[in-house]
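Consider the single chain below, provided in structure tokens and representing the form predicted alone.
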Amino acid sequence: MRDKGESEQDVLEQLSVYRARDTSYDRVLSAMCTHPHPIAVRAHEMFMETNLGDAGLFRGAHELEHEAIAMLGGMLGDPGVSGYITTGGTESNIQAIRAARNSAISDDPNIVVSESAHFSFDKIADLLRVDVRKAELDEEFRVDPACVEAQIDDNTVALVGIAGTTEFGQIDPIRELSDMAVERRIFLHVDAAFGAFVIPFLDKPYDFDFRLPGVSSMTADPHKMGLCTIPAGGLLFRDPSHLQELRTHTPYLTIDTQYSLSGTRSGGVTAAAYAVMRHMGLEGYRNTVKYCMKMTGRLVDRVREFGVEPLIDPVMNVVVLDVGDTAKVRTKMAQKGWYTSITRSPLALRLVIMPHLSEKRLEEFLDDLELVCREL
């Protein structure tokens, strides 16, 4: 830092320089986040002062909080709710298995999740010393019930079954987690950080929420589908106990508890998941929800025309491409100014369609994906 501080304009000139280094999501089909909506950037900035952390100071930003977990409960099949807002994924699945383990009585705790989980969960075995068993996949991609049920015993202390898997796109049977959960009394963690805001506007109906009695504990980003801000999660509880394990004695604050991972939380990002949600209604995310399910059904025909197959037929808007040699395909396209991804196995290209992608751009990547396919 110079003594001397530099003007307003040099600084923002400098900053500029910065962020022309940032790619444009605009030839992004790698990111499960996008441009969030304009009324989400103003709510943040009204609220970007307020700090949840010592809630009793921003008594407003507080109960924008509770509405907004209302909001994302309701759309979940449960407005009744306990939760806050995170930083997003890993951090609510570090807190839900944290109220799990903490609820338990098992000295040396684990628990079951799906070779496809995020890789939040192998962050969640060191910082929990939680053993982390990893049950096989089905020919879909998604978690076998039955090599789950073979992973439990008396230390489980929860399932956690995907709605919306990093890689595939893919549900697991969640139905099926509820029944064994119920059954043995175990708690159930659904990790929807990506497909809380996809599967309940699919044409489609799939069972994966607090609807299923199984279910203890969700997670869903706003900042992915919801279009909100950076970084906005949210974790929520069927039961409020669950949030109570979580809780921490704030003896100095105007509150004396938190039961959040991080101290200081901006209110930004709340009051961002607020307004978006409060403006775009379920008819607005219906709408969002289509329009990428239309350009993944346009992607799937068209790489189809030119010999390329999906593993899978999407279940909703990522697709995973068997390219032969996926490793020099990604690099081609990226000679080509175009930020893919891999799935770690089978080995193939993924593809998120997100909101941010247009058609003009899409129909830009496949001439280009057809190219690349051809002369290899």
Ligand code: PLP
Contents of the next structure:
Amino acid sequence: MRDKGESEQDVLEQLSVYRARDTSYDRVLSAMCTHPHPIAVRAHEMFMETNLGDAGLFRGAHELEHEAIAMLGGMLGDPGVSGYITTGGTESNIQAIRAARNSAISDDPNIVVSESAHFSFDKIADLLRVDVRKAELDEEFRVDPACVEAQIDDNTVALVGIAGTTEFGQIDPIRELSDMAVERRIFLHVDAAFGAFVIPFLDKPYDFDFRLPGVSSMTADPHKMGLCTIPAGGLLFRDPSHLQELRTHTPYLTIDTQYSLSGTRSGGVTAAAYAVMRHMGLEGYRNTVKYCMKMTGRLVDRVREFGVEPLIDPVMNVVVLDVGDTAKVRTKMAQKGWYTSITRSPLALRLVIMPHLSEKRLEEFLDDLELVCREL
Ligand code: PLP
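Given the form predicted alone above, produce the structure of the same protein in the form predicted together with pyridoxal-5'-phosphate.
Next comes the full complex, this chain leading.
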């Protein structure tokens, strides 16, 4: 740091230079985040300095958090859930499994997740010292319930189902997992980090949330399809005693308890999550999902015209394409300024169709993809 500070204008100019090096979402088909809704930005600014780590000082922000959690729960089948606004899917998953582990009695705990689980579960294995067992997928890339069942033993403290898998946008058979969880009396966590703001608004209904009796907790991220500012995740528990498993005594604050992983945490994102959900309403999200699914359908129709097939018919706004030489296609598309992604097994081209993608950009993307695929 310099001894004498620089003028505000100079610093802002420097920032603009750095900002210009960032990628605009415009040509990004690899991310699960998007432009935040303007009302989320306004709300975030209003509550920027509030600290929910010391909620007694910021009662307004604290009340907003309760409201935001109740709205998330209401969308997912139980407005009476307990929880808090996290920094994203990773924190929610860590904390859900931590609660499950703490509420169970085992010296050697394990959890059973699907092979398609997000890499946050690898962090969980390391951080929480639980054995993360991975169950195989069926031919549609959903976890196979028989494989989950085969991995369960007396030390299994949680099952995890994914509602909206990161790579395929697929929904695990959560009803079957819920039945298993009820029968075996095991905690069931549903990771709907991406799917929470998509699945309720699809034409086809899916069982995936607290309406199923076995679902104990859910991850639901406002900063993905919820159009909130980053970092905003949602962690929801059906049974308040599970939240209590995360309790830490805070001796010198205005409150005597924290449940969050982080200590100091801005109420900005909480206000943003509240504001955007109030403003959008279910109807707003329904329209957003309708748009993304229309674009997804258009993409699939068009690639089929030039001989490229998706690995599965998209369930949500994630498309995985068999383009042959995936690495080459991805490189060539990157040279044309497009950001795409991959699936690991099998290796294929992964595209996420977020609200920031305009119809015009999609057509340009498809023209370039057709050229690249035909040149192979
Ligand atoms: N879970 C799922 C299903 C995800 O798709 C992601 C991220 O894409 C996460 C968890 C992790 O979320 P975050 O990056 O917000 O921590």
